2 protein chains.
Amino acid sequence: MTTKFFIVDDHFMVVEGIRSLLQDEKSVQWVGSARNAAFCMAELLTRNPDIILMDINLPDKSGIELCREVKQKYPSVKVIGLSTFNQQSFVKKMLESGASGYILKNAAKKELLKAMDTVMRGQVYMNEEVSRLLRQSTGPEVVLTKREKEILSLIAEGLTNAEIADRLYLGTTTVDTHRKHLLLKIGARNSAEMVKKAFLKNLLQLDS
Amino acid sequence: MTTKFFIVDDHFMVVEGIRSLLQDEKSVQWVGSARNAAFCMAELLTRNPDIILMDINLPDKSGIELCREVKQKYPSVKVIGLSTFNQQSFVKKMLESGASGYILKNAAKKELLKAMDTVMRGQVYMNEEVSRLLRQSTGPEVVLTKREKEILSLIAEGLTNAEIADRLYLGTTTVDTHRKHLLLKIGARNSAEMVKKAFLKNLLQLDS
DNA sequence: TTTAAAATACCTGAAAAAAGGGATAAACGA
DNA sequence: TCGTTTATCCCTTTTTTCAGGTATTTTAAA
């Protein structure tokens, strides 16, 4: 029984690398690849893979969102997340979106095969390093309201409470209240620390 | 005249991908690979490549440092930087360390060949996207003194001037002066903005 | 309809940062 | 040795944040 796998990654080298690594394996068979989410969805109409190896940073859409879409439209297709780094929040979101596994791009052939085998047996496969990171989870995930996110972003741009209030048509004391809630939720003593921790917890991103 | 190339990257998939992509090319020949800097230096004793394709994030040492070492010991070997992202400061440092080129991991076979050919002709090869980024360079690179870096790091941890002064056996006004210099150098109006910009300019890192 | 969460808004006072200057001493490289 | 950079330190004032509360209205889901 051959497992059919499909690769979604904009890195030619990675696609070719996986294909080449596994081409002599009897238990798995490459059925195609896509460099972005849109093409992937189009190809799934005809390729019928058992497993998708899915990069989490695609040019047109995040792997998290694509994973959600794939699981919705093709519930029996298994998704394994693929990344160069093991940031906790991404891993969690990927799993929440329906992924059955997560491996890093430094994985060797042996691990690729093991991940696919585990996932085909209906279990979840986690890379050892990623698994360790998840286990040392530091407290509950921070959930910000829409307004809080907005104000956090503006604080990080250097705006004062008064400026933010003007921007959002609020009173300055309202902004100050949100700011206090942010400090509490993020666990920071002041704005500098809050911005740093927001990056660490992926509440702020570097790509602006 | 065949160009011999060597790959340094801890990502099995990438190494295999490049090797496989280029294995039918007459003009280039794969002579080996290493997963870390130490092994690379050991292998260079016998492999004699013309070009090294070098990942900038190695497990034991940065590609920037390895590049410097390679160019020192083997000045005729060309180095092409290899990365998943095109952060300006890394590109610059890589070039300053003696690299002759820089490509991204989404490069196709054609670009790999072109990069190697360009570099063998004694010219510098820059990926288009990276080249564009360097051209829209936003002012001079920020250079912080040792003390400034120290204080920036502590500000980002949420310490007040008084706390930092205690930590470093300084007066609070000294800390305040450094803080002012930091704001000026980084181009921020307050500490929150400064922390964000410090991450953007790679003056602060997420791995602490 | 009811409940809980989010949004909005406020008060006072203290702490901290920021602004806008000033200065001297120490360290480093040519 | 000399010139430049870095480090250290200060002053006063103003602005802004932070702490520790208070409250009502709106919104969304059960």
Second form
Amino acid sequence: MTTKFFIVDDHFMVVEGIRSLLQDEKSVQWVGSARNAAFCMAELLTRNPDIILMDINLPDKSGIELCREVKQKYPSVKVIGLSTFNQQSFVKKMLESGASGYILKNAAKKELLKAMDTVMRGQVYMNEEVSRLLRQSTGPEVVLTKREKEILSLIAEGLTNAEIADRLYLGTTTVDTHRKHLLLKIGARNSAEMVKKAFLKNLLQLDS
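Having seen the form predicted together with a further copy of the same chain, could you give me the form predicted on its own?
Below you will find a single chain and nothing else.
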């Protein structure tokens, strides 16, 4: 299935660069762009992208605010932060606002495709440089057991309780109990939120 993507960036060269880079790829389809937050929200009334590549520094509103607004109105749309900023605070704020990933504007074609594929599978995408930034923050406030870490890692990979049980030679009831404990410990309502919060708390390091 083709993934439809939309770009929000006020620099024509960035939009054109990404569009040109991906135009021959069968797995993705460009469906438009917007130069600011207001135009983005207007375009989303008629466009139906699966993913938005969203610049953080927009002329009328920050990408962080826009991301929050988009996720409130279109919760199924995945947002990937797109920026020249590689500061820890920007990464965290984008994720806290609902983004499913964060890449830098110097990303190569291979990384862009990998990022989009990752978030479409319900996972969080961070490249090595951004992951390193997050790991530089203060230590985790939550302490997990070795088994909980194993299960959290497999949940982040998108495995079901049954698949995790098979992988770790456990009963599905045991895995479900661990999952519930993890939700409580990390303070999340569902698995997707749990993975994102675990990443922010340095409880989880996803592969780049």
